[in-house]
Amino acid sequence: MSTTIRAATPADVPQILAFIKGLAHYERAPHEVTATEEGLLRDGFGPQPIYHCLIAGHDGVPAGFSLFFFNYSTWKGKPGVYLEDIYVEPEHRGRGIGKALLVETAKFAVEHGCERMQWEVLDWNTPAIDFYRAMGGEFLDEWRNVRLSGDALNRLAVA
């Protein structure tokens, strides 16, 4: 049995959206997905891609993905990678696919001169927390995530 990791192509967009929906279901928020194939195609495969995506396959079957984009550390003066999503289909878990995706995402970051890679995990997701800890992930408990979206974002934009 073999696992492969490769860069996503435009033909993968339906599968990327399926993975996103699978992750949202796992995270108990399937109703929050509003992404579309058109948007994913535009934003990931246009002349200036906003995100990058890796697809994991196991024995030729799509098994998972990682989707990430660049951020920038003003203190370090270097780019970083923000891992927006990493997901492995339930039937493929326990085969090292998540680790392979994390490794390849880290390779991408290093190859692009990034100082760090960061992401978020839900506080109830103990399997993921344990996995990230085993991979050397550092938990920054003193930091709070902040989000501005929807009406609040629009109000601020016109203030």
Contents of the next structure:
Number of protein chains: 2
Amino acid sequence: MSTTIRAATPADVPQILAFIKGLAHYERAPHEVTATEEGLLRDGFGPQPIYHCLIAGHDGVPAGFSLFFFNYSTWKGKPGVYLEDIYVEPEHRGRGIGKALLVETAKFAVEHGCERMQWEVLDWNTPAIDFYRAMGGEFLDEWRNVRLSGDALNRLAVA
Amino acid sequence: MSTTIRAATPADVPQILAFIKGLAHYERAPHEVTATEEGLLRDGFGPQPIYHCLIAGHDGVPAGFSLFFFNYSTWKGKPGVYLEDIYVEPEHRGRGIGKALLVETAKFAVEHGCERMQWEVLDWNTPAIDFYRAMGGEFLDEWRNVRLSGDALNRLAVA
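The form predicted in complex with a further copy of the same chain is what I need now, so please give it after the form predicted on its own.
To see the whole picture, the full complex is given below, headed by that same chain.
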């Protein structure tokens, strides 16, 4: 009954992709994952990694992950950590592994001079919302997220 | 009557800070800006810049800016561009400068292998919302933004 959290290495890439697919399934969008091991290796483990990743293990078995990158607050004039994914395998839930991943991600943020950590939660995910609120999380509900993808992005780029 | 867009240089840092303050004033939070020229210089113009910035000029006068950084889509397995700030000075509005900044930011995204550009808009900013929708922007309203800052972040990091 022991949980460990450690930084991911290139050898973890197949497991990272499996976690990403597991999370997409939980978020009811399993078919939207087109990421490949090659891309994840290139973007997370090159000389200038675009993302960072922590792996949680439980009794030596991979149990979950968090994946994040730096964002930037122009008001603060400081970097922050943006938590893109956090996920614990169904059979390992209820053991505090999600909390342990959040704690280690927060440590990474503080150690890298960040005053903020930010992420998103689906509006129907009440258990997660309650958990984040209890922790002191602030919900920025006056902001709407806008995304421009694929063809619409390409159209704009040649306007 | 000519608009130019160019990448920011270290010499633009005082102007970037002035634009950041102008945008905070428009967003009704002028006192929340604690950024300094030193921090902006360090974070945007070192060997591994955390953010990138474009400066718009109109008839040779600085008129606005966009400031952005890379994010990462685990579903796509690709980087994206996150547009943190876009701003045009009041006296230069209505000349298509905001659109020109968006176009050049989209070009940066496409040239850097991104399939997505994402940003936030305040829910009362109807002109901007209509503008983004007309451009093909998708509103991700099922996601809520959560932020953990300052003391709450430090408490979590030592949990």
